[in-house]
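Encoded as structure tokens, the following chain is the form predicted alone, with no partner shown.
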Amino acid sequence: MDTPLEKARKDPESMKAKILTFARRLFGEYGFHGTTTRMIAREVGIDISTLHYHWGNKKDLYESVIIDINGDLRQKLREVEKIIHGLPLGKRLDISIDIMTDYLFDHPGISNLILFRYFAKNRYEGNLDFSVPEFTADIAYSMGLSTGKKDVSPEVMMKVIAVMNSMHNFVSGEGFFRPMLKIDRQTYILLVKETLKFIHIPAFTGGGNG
């Protein structure tokens, strides 16, 4: 039988499709904690005991939030590997920057809700969290910078790790940032991928392309 999750995905016109939704953008903007149930199905338009027939409890709803971006980003990533695979390093992580960047200001609660999870110190939120050490390890072999996937160490995942938190942060720091440069959110957006590949390229290439 399929999950919620499953018939939501397979149906993206139906009603737990629409709930999965709305609560993806308000786990993403308020974390675990400060969204309630009530919260979603308001903006939803339903009221809480349809809400609780399609999806169960928060906890169950924020867990299928969690698989469900776990997958997006899976499938973004590898999108991403076959456009860059074979070409040199500098060029791997311009493109990929440029991609993903995008990608994550498309979908800023995926960035909101990763670092929610960084820096929740309090109640329990749920088994599940995201997938960074296997997402950590995809990137670092699609880089180049590992001979397999399982083959990843350390000092590696510690740099790709760098990578996707300074995206994250430049992503769901945009609130307080952009304000602060006063400037638009497209220059904003131009200037984040700018910012990035001025830090990291140099720093995986030694300052070349290759």
Second form
Number of protein chains: 2
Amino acid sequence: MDTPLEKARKDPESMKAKILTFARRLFGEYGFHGTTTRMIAREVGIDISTLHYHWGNKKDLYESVIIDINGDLRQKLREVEKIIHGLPLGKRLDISIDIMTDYLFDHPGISNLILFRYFAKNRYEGNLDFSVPEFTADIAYSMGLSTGKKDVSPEVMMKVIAVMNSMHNFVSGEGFFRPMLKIDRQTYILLVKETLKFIHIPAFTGGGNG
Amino acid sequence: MDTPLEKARKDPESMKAKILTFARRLFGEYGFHGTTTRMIAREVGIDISTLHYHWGNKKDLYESVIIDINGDLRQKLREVEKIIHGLPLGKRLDISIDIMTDYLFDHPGISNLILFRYFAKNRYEGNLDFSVPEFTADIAYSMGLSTGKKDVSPEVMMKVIAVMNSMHNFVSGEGFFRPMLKIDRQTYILLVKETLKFIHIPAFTGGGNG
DNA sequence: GGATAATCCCATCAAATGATTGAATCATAG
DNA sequence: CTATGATTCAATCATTTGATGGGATTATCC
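Mind giving me the form predicted together with the DNA, seeing as the form predicted alone was just shown?
Up next: the whole complex, starting with the chain shown before.
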């Protein structure tokens, strides 16, 4: 018995998948309360009742979106982990920043929704999310800041959070920062990578760059 | 002829000021669409009509909150600028991080609302905000990254944004990160300062710490 | 082809939400 | 005290919003 989310993943052309895609974008842009089921339905080009038919209520759809982006992010992090494995720390950071920045700019809903969950409350009951501590610990291990993926210290967790958040910030804040800087998208993405490397690499490599 | 905001500032005991205070907190926690006028009125302990009497419609109140936090932030930044003036860069960063972190933890609505404006869209028309580029340029000058407060390069603006955002992130994200790390508030604040210094000081001082 | 289930839309509902009206209350100057 | 204006609240409105029921349409299986 597949869940609606599993069905959607199996058939990306299905109505379920289409709704999920637009829901991700809109929830990411406007937040949970800022997005109406009618907005989502209108974007997809369907009736609200069709939306409810496929995904139940709004909260269920939202939670499916969250689970979905966590899945995507987990997969991408594993991919990056394989690529950088064994390289020196400076190089690991350099490559991770390049790959993850490109990926997040291509999938802005991920950064948007992650930040929303960090900073905004829902008026309805919030479900606990175990993905963030899991990811954070994994990255700490992958960066060589921890000897294992368990019992990572708060100090190290904070450093990893700082790195990840600065990426999400620039990706999700593009709509605000880019008009402010009056630069085009290509330049902005390049500048984001440069800035991230400028800020983070010295901290973890002791001033050197490799 | 005073605007409602000016009246509220003159008399912090007034109903206008009281409403503004609760509105700041709630808009910061739940965002524009996540906050209802009834939620604000209930917190203040008044009727919705009283709220509308003092502040007009919801959007006007929200914009007053934004102008208000910008004023507070501008004042605090000037204060910090005076304190760190003339010190070496590493020391300037060290002290700025201490003071601003304490200040923002004492006034969490500021970080919350700033981040909301960066990352979330409103369904209603967004008004341009000229405070952010202004503040950013001022900080760039204050950090010695720019020779003047005008014509600050995008590269430098990005670096300043990265520093400010990492502070706002930890302040605004306390409700998410602190339970995750299972540490008390005091420890968290200390850890935030340490992490911010660990990340940012090496980048701007070339590896040294003074 | 015909039965069956899945998918979709029109019409509609109930609750939530932003906002207003008009009457009551309070403060204060004359 | 009393008239005037400022402030507050109860009641109410119009719209938005989440959600559903029932019928139409389409796909699928036998």
